[in-house]
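There is one chain below, alone, in structure tokens, taken in the form predicted on its own.
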Amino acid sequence: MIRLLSDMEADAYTLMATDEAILTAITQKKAPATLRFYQWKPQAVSIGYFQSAKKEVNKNYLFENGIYLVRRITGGGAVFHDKELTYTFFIHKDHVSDNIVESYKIICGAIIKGLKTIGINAKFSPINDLLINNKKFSGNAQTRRDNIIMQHGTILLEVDKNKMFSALNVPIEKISDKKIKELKNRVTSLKEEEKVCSFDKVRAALLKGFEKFGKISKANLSKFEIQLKDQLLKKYMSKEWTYAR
């Protein structure tokens, strides 16, 4: 059985604190395998656990535009979050694979399967991307704790590439206009590809894909998870965590 949590629309700190609280509950056998969908309000940039905030983001631009910055517990690169569907999936590695690339392929395979039901033909690109027409519209990241895989990722419904490349610390002043255009052309969204871009419709499609892992049943966060999430908020809001590297 896979627990499906109610959709959440929240700030970056709450979203990431919730992910870690759920992971902790599952590793302590206080919760089952879990799937959740959410949206980032307001806009945010999340950086990978091993990244340097100072190197990866344009801090002044974020401040001037009210864009939040948060460090994830997962690896991967910096991501600008705006008009997207984000999912997190928690499952024991025995139901997926111990191999990192293979586990990405299997979990992303559920996304591909689901999107196909609404006419979107996506392709897995190792290590952790999904492509439409050879352009990236979904990035994914993992962490593992006590044999539990936590994978989350984005499905870009729409994307403001100018804002994305301004928020992320791409040294565009040092590269040619042609190179900037090439970088922007590597990224796309469902809307840009003239595909359905409704959060609800994409969410419904992904649910069908994730059914490959078992029966999905609606449930809520436990009292333990809510309390832990509230405690973890201090960590995710702190400069010590954000600028740890």
Contents of the next structure:
Amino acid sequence: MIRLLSDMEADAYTLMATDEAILTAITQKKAPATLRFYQWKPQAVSIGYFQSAKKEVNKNYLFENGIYLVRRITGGGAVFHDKELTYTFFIHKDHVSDNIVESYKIICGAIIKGLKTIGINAKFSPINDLLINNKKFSGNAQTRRDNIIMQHGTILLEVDKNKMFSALNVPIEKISDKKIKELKNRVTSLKEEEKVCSFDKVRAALLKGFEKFGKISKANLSKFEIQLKDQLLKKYMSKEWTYAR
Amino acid sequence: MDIRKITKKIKKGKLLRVEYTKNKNRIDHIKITGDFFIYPEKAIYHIEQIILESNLNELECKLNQYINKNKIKLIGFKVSDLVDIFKATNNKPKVFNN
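Right, and the form predicted together with the partner chain of this protein, after the form predicted on its own?
First the chain shown before, then all remaining chains and molecules of the complex.
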């Protein structure tokens, strides 16, 4: 059985604290395999566990535009979160694969299968991306704790590329205008590809895809998870964590 | 004091940023950042410590020993990619920024 949590619309710190609280609960056998969908309000940039906030984001731009900054517990790259659907999937590795690269392929395969039901032909691009027409519209990142996989990822519904590339530090002094244009052209969204892109429609499609891992039933966060999430908020809001590297 | 800042996009892999300082021919500070993955994540601190404590000629061996013994998984780069960065920058000018 996979627990489906109620959709959440929250700030970056709450969202990431919730992910870690759920992961902890599952590793302590206090919660079952879980799937959740959420949106980031206000807009935010998340950086990977190994990234340097100073190097990867334009701190002034974020401050001036009220964009939050949070470090994830997963590796991978910096992401500008705006009009998108984000999912997190928690499952024991025995139901996916011991091999990490393979497990990205399997979980992303479920997303591809789900999107196909609404006419979106996505392709997996190793290590952790999904493409439409050879352009990236989804990035995914995974961590593992005590044999539990936690994979989260984004599906870009719409994208403001100017804002995205202003928030993220592209070393403009080192690359030409032409290369910036090329970089922008490698990113897309469902809207840009002229696909129907409502949150609810994409969410319903992904649910179909994730059914391959088991029956999905609605449930809520436990009291333990809520309390842990509240405790973890401090960590995600702290400069020590955000600027840890 | 030598300051080295290197950014390397690994072919079919991820971006590695290495920043280190050398004092009297020994690395005394290092930070490896980028969009790669390491499982478990905290192994990055051990990897950096091994780099601080090793000579260049024994670095690859020591890193491989640690990684194999502790079943650490590197995704998006290999130990040799990391070691190559140090080999390539070892004899560069004192302040090196690529």
